[in-house]
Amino acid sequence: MKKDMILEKSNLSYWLRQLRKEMLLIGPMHGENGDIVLKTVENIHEIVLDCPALIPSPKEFLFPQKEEMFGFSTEGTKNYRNSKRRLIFGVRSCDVSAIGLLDRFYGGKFIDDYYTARRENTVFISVGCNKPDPTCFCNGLGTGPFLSSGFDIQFSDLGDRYLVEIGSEHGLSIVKKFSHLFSKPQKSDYDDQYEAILSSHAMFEKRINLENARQKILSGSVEDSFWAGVAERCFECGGCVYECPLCTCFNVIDRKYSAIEGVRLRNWDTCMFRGFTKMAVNVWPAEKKIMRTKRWYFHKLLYYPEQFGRFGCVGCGRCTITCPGRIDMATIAYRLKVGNNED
């Protein structure tokens, strides 16, 4: 479904305080330290809306960084599955492509009912950029920076107004209840978008293409020297996974508070760190740096692709951001296609 509305800017304080009063409303806000982080509302017009695209993933919202399961004694179980109704705003393109493909992963042959849960009662309202970062490459992926389906809701600011497409039943819910808050956008509307994805896509600094990546992987022209390279910048710090919103490696672990009770929880992991899915008798199965280098980069270029048709990366360059090794993805893929094994 596909339902086009336009929403004055006067009326977005009024519409978002009354969906808060059905539902936890989350959007940009500055943190503690002056950042800008997606955390609960408690001042509509606190909310951040010109805020760089690089703010932390709302990945954390539907699988937690740490996240307790259920709790067990001696009496029986307790399930701690979450199903709080939310209301995520502000979040952009490549974050709702990542969670498209979360959905998959999570929902998919083998369905985690955590997630299932938080993601049945979450709508999303994502802005398109009119300004992208100098480390996104979303508009080589398709992930962006404005989507054509996928999403909820997605804003394109226009000025003094927003150009409302309301893509999925979750979002014409929270419309329709307040049509009388919208109207009927005209032709001079959607021009005016059209433009704005013009002067987007040519703001763009990076131009990658990581299908030239995976097709220079699946050539078997890239010797392991080129991955014992990138394996000798990475300082194992975690960073590129904690911060990808497509990362989906966990540990489960029981804790126990008592000699008849205790809780089930999962935690984010990460398959760049030698302890990653360590076996009984101190068994590695990837002990060497480079096999997981090489897993990492693997898997978002060549099994997802291979699993859900889409790579494992979105182009938010968070990755580029964050690394202090400079092995990022958009970096690696460049040199991949270059040839070059150089730093």
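Residue numbers count along the first chain shown, from 1. These numbers come from a predicted model, not from an experiment. If you superpose the two forms and keep the largest set of C-alpha atoms that fall within 1.5 Å, you have the rigid core. First, how it differs from the form predicted together with its partner chain.
- After superposition on the rigid core, the Cα atom of residue 309 is displaced by less than 2 Å between these two forms.
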The other form holds:
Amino acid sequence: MKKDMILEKSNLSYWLRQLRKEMLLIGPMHGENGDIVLKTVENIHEIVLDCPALIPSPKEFLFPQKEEMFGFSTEGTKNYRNSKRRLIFGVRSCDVSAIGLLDRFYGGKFIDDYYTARRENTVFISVGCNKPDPTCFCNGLGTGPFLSSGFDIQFSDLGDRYLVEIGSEHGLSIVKKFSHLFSKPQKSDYDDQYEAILSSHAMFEKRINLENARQKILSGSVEDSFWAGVAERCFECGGCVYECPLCTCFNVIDRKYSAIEGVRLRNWDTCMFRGFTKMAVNVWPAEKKIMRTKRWYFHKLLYYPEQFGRFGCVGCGRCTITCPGRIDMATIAYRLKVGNNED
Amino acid sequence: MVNYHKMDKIPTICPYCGCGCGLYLHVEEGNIIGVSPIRHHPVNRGALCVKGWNSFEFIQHPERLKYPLIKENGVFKKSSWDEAIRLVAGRLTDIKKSYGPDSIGVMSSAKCTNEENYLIMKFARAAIGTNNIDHCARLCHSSTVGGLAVAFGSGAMTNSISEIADAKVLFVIGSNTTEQHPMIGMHMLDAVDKGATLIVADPRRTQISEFAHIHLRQKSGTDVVLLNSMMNVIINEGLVDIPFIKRRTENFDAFERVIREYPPDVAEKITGVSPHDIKKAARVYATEKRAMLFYSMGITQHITGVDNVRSCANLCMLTAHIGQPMTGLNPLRGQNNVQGACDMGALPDVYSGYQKVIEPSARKKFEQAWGRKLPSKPGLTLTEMFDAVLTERIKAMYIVGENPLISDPDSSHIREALEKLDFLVVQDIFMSDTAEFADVVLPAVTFAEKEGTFTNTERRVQKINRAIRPMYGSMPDWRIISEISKKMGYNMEYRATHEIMEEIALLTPSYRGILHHRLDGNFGLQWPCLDPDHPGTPFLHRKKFAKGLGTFIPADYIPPKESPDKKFPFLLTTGRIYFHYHTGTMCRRTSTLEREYPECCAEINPEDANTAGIKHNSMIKVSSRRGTITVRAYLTDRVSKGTIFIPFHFREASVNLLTNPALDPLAKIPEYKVCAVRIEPVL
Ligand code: SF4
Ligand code: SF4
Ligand code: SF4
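For comparison with the form predicted alone, provide the form predicted together with its partner chain.
Then the entire complex follows, led off by the chain already shown.
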């Protein structure tokens, strides 16, 4: 489905305020000293509409870093599936593209109850990027800066108004009741959107073609010494995976509250850790860092395309911000192209 | 005010290491559900290390201490706060009456806030009336505090972390930076990427050494010789900054005479480093302008700790590499607030801001402010306190957030002391091995449940913010202390921690302008901050050293107290590993960290292992003159031949059963980095 509307900017606060009565409103807000983070919107006028890429990615609302799955005791178990209704305003196109892939991963062949319960009760409003960050490279992947489908609702900022594109039933559900706030778009609105898209594309600083990187690896010409040079710089922080809107790994642990009571949790995990594949009697199949860094890149660049027909990267640039070793996707894709030594 | 029912992100500071990274705690309905880095923070710039990323997990761990415990007939019983406070105050008062205030020893904590450290030291000095107060800085950087105070007048990092990336030479000695101060390591790699030269001096092949242009693998315990020899080269080759030495330093001649004794070929025999490498490192360091020197435990944890530190200071003065941006001497402090705990005077000889207790004017100032007569004799250091227990000079101890049974050298000795105490109070967030010996255990809160400030290694005083209510029945340390103090007849009335900060600012010149409201939303202030409008100080000793002239203090080589011999042929050195922290109270309750490194491993060079018949991953026995532990062998050439490395985080293989309690004569820091051991396979 697809339905387009126009929303005057002056009507936005009113609309969000009404929606907030029914669901928890989360949006980009000022954090510490220049930071902008996604959190509960206390004052609607404080939402930062023109915000850069947010860290961490909004996957935290569907797949939180720590999630209680169920409690258990001698009395039986108690399921903790979270089905609070939430509206998440101000995510970016790359995030929406990533959520599309997460939906396929967690809601495909195997259904993940915890993810699905949250997903079914969450509506995302994405804002097309008029001002991409220096770290962004979604333009080369078709995962941004504006999307033509796959979103719940996409906003395009046209100065005094938004072009509101509704792309799902979820999205429609929060517009329908308030149709008096919206009007029909004119041809000139689409022209303005087209202009916004073009000028956005012109602003990208990075030009990364992951297909080049993939072909280079497939050609077999990338030696292990290249990956050794990458691995050497890895701090084993896990940040690349924690931040990546597409990484889905978790670890399951039990916590004992008493002799008869406990809770099962899942925490974000990462393939960058040697313990990720630890086996009994002290066998660590991926003990060497090189095996792990290489695996991360192979998964994103080779296995994802095989499995989903798309790269395991949407070009959000978060790993570029968060990797202390500066061995993020954009850098490595570039180095794969030019070789390790020419930086 | 925190709204406990929303999804909020509370900015605060990582509770692990001295980098002091900014992070958000994600809170949903009173639950901490995650962590993310603060993107614009000058230290971590949107990154975190694995400990920071996982710092949320231990906070709400079910093993948290939930209520005060009182030991009756050898078993702990749940008690009320009232009862516990009454008991502690009563017993401490009795012991003070019968044996005098100096029969009580207080250990503060580098994990607690500045406000709490200040209060604990006030409690010891004013409420109890003793200078017997110390904390774990004794075990890591007391040699820095002592050594640099005499050389420069201030024992802290001279530069800021954000300057590192623009330095031209980084000389890293005795610091495994990428693992122990990962976010500082990040800035170092950035500097190297931008063309800086990296010199690493470390007996182990650490991760940072892989990036080094020059890696000097001196024998553990020979740092003085290595540094003296570099200075010998610098003097001989005329690379000395003479105008700087004339204008800003003293005692050069005496120093030069000693340095003459250490030409590179002599040094080679002791350190094992070739004259060629020594010369190369000396030239690179001396000739570049923006040169920063970094050091950590590899320098300080020796019986010659103070000498090592002084030698580093000498090297900086000799080449005028001090007093400018990207140019200076940078001790990397370990614990998140070890800098602050020292600044606050949780030390036996100084009040906050390093004002000496023997100085009548300083004492008078504090006496007036606190309304009590204060003792004038410096108290016992942490390492001496345990000896004093055995000689019955100390009858009672109050330990806040420390676990000396695992962290201090020669654990059997500590155990004996703990058993002997008449009265022991331990205040902590989890039951610890030390707390098992306590008469009263008081449940304190984590960094997420209180307000206050931490001072990171670059002197940045940063605010931590409360994200959730205190868990179970726990209380912030500062509240516990003031309640007990009140019961002991010394009133401490503070409504909140900012009132304590006000008092600190009033009494501490270097913190004069540091007040809570100035710290909100701007990543803190770096001391010295001399008045309420002062912007803070990113680098020290500009134009003039803190004490006026810098002093060259020559150091001669003194070999480690215990060298390998026939019976104990290996050199054991101890330290931390990336995934864990100290005695493991927090990190070992964090599933990811625990899984990554679940058990204690001894790093052994494959050649040595081969000779001893030891296989990779097999269990071995490591023994010293003081004890024996069983650990898993990990064969790696990170350690050189003849050396064994064991981390100290693991209570089940506590390496401090082996270490030598030999102390630096001035700083009283124990020699964790060198002792002699033998190894044998477990059959
Ligand atoms: S790999 Fe990096 S740039 Fe790509 S989606 Fe993940 S975090 Fe973003
Ligand atoms: S963010 Fe960088 S340093 Fe951290 S685990 Fe990932 S690749 Fe390694
Ligand atoms: S570098 Fe230190 S302060 Fe920063 S996240 Fe890691 S442990 Fe915490």
